[in-house]
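Let's start with one chain on its own, the form predicted alone, as structure tokens.
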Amino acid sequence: MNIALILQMAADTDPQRIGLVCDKRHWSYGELLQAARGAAENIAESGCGHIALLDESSEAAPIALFGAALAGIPYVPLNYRLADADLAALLARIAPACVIGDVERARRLAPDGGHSFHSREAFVAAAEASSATASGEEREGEGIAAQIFTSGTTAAPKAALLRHSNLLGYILGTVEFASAAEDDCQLVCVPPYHIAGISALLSSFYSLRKIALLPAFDPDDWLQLVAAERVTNAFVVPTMLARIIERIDAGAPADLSSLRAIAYGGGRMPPELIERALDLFPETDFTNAYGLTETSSTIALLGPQEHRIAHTSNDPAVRARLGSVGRPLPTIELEIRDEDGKPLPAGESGEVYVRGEQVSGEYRGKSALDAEGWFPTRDAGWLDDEGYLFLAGRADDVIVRGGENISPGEIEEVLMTHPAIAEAVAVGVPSAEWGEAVAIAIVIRPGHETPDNAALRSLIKDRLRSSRVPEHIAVLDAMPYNEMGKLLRREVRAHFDRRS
């Protein structure tokens, strides 16, 4: 099967309903599945091997999905926010391609590599101008979707293949279709590159639910849209809803009257964060989704009833599951396994592994998955008796000092207790000594003193062993983040490389 599926059943379905809005044009999904077709005839007539988007949210980001989707090759949408040099490694490994978007930029980073260059509006002219005379083949290609780049937190962007197939069984195992009502509206503003742009895109042409495109997100804007389209339903990363609080709190002019589920992902959300919102948003549903890319998006749900009894519970291990990401999905195994690969019990770190329909785990050349089919996420976490999974960062940040492995989280948690501290991480740094020595930053709250290294070696120390006292601390302005949520720990180890 192929993912042009979901956009030809909503089309079928009701042709006349809204689909899309974006910058006030309302597109039908019998235009969008038009369009779609058009792209296909000319994709399939440039040769290329992909298509790529290099641009903000739009309506070429569905239309160039499901126009790669039934020319048979790769779409594949990149990161606009990339340094140069990063970004022409990453158009000279898709050589040769369809660029649309950025035309200027591509064309100048990648002069010799084969590519055509489209603008989006000449894109989707082209697309609407072949759309009469379009056949609707569907080509069968190599069964790739969609080529993601990872996000390259810890390492060199990965290229992540998604199958229709991985698509399809994410889709086909959470959503049911045209389920949405006629007034149900999706306010979606993570940016194309990222799986949860491409999720929303099929979950809620699946669904028949309207979506309403925000090309970038700005937290005023946010709120305008809002009460424009009369928005439903919306997902942001924890910075988001940060920003989109902070903006309310400040007496923007907010009409949320609408929406009635917010969910979150794509990095840690604070606690106090996410309990303010559940105070600011009684009636709106909360949900925290899960997933990666490798994943084809969300494998675990901590679900709206469950964070209300967990924000309201005086039960310490219950009111923990804020902290939670949720149960798996009924269509996913999830273990947690040690060092040697050996399923651990309840209550026990180790790094989490799934396994089933919509996770992929291939990347362009290999496969991740083990022989019975399970995918190392090298996530680290653990589950709970009930089978919350918590999770402690990624299991490349254990720091081991003198063979001792050390998890980043739970030298976080004690920091976090302080209330001077806002944020706090730690990392590993060399040390001729131990191999690697504890590295703690922190960011203070406005109006609190900067407590001194000896107190927050002394609140460590009284808390956890001697081992994970810090040999080294910064006071940062900020944490680095990515637009998605996601800490850049790779960045703060190189603050204390420059330090030293």
Contents of the next structure:
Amino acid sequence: MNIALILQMAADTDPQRIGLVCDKRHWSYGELLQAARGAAENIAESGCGHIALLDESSEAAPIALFGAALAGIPYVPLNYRLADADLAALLARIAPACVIGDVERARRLAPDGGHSFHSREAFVAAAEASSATASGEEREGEGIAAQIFTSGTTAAPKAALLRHSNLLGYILGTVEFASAAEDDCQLVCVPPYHIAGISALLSSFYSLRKIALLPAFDPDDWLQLVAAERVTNAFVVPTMLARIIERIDAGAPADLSSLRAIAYGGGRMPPELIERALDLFPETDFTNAYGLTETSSTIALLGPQEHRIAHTSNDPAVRARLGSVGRPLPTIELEIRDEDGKPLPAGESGEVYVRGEQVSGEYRGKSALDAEGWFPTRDAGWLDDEGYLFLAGRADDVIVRGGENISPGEIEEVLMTHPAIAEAVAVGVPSAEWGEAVAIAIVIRPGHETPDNAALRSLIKDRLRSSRVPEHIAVLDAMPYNEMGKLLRREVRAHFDRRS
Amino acid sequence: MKPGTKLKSAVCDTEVMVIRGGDGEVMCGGAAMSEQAPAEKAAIDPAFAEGTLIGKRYVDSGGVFELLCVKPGKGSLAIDGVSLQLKEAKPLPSSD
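Same protein, the form predicted in complex with the partner chain this time rather than the form predicted alone?
In what comes next, the whole complex appears, and the chain from above leads the way.
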């Protein structure tokens, strides 16, 4: 199996059709396939072990992805936002690689790895130059399509491996071939090193939906591109949606009349933000997608109709589903399990386990799958009576105080009922007496007084047990998030370490 | 039959990729499919001439075989002479 099949089928069906628009250049499926074949020829000749992309999104991303696939070598998109030392460590782990993009920086950080360095323009030009003589042969290699370093919000980045069979399983199970209308256009603004950046390319090419690529997210550029390309579909992370709405509220020029659907994921969606978006764009279809790098993107989703029903319902259980990530895909098995791995009934909180063809759960050197092929996601969550999945943070975030397991989510939910609190995070901090003690960090809503510590403690004590009452309280100007909108709990924890 | 194996028709342009396979002969247009297309195409059996559609998945009633059509053609697919059925997929909203 080879994901190059996706581009091959698109090019066979309609070689002239435009598949990608980037920096005003239009690429047909035929041109993209030719370039990918040329890239594969150059890659195979170079003898490198990985194709690394150290760059913002451009046509080089799909050409490198499919070129690497044809050459039978893993594609490794790197996070260009990493600090020099962290990036140098990753470059050392993939040596020798063809590194595409920021040549100057890569050369400076990894001069001795046997890497070859190619600017975006040089890589694309060489691929096009070789396309005429390229064989188009599919090489199998190790069967790994992509190697993605996880963001490491809790520990050092892990090299997650996605096999051709995982990614193809995901696409064949979720996308109907050539199902897009001629004028459909998907705006892709997630960085190429994120799993959603890869799945967006695969899904759009397989459905024959044109991609308008935004090299780096900026809310004004996003609004401009939607209007200019008559974008019909977009994927955003919650922070991007918040910034887009902020700009619309501030009067930035916006014509969203073509935009039929917005999918979101990659981090927790604040309920007030999605409620606001549904009010602001009543005609738009919203889809919440939950997935992990290790699962080849989406494993559960909350669809447009479910958004509308939840948004307008008077039933609290139905309304609450706006805060869920929906139900598992038909091709995914999902269970909630306790610490001993025993499946739990609806309503009980535990760890989310999944199984399916798209689930890799494999890292360089080891697999996290159990004997029956189940992947422990390390996400904590529970299912309601109708199978809607509610996430409650990472399983590693559970606070263990004197042998009692405390979910940060339950404390955070109570704090969020306070009118002055905009954001609340609970973490465990080392305690000589309890092993871990509860610490909370809060951000105050503009124009509100900071509640005193005693009031916060009694709020929690009245609603929950006394073991949940925080020993440490910090008021922050803003919570630490990474660029994809993921909360960095380790940094909140570090804040308390510095204080003690 | 290994998943990922590509089979070509002996009677038309059809090409399939095996998603799931078992024991049995994969046929198109009444003739066995193979990894190498024959130099000259054989005649199509009119009983298996409904055609294949690119991007569609075809399954047997026992759920053993699943084939993805990657190139369309005039023949229709069968296992050991028993016609395969189009696999219906419920459309999902785009999530990426």
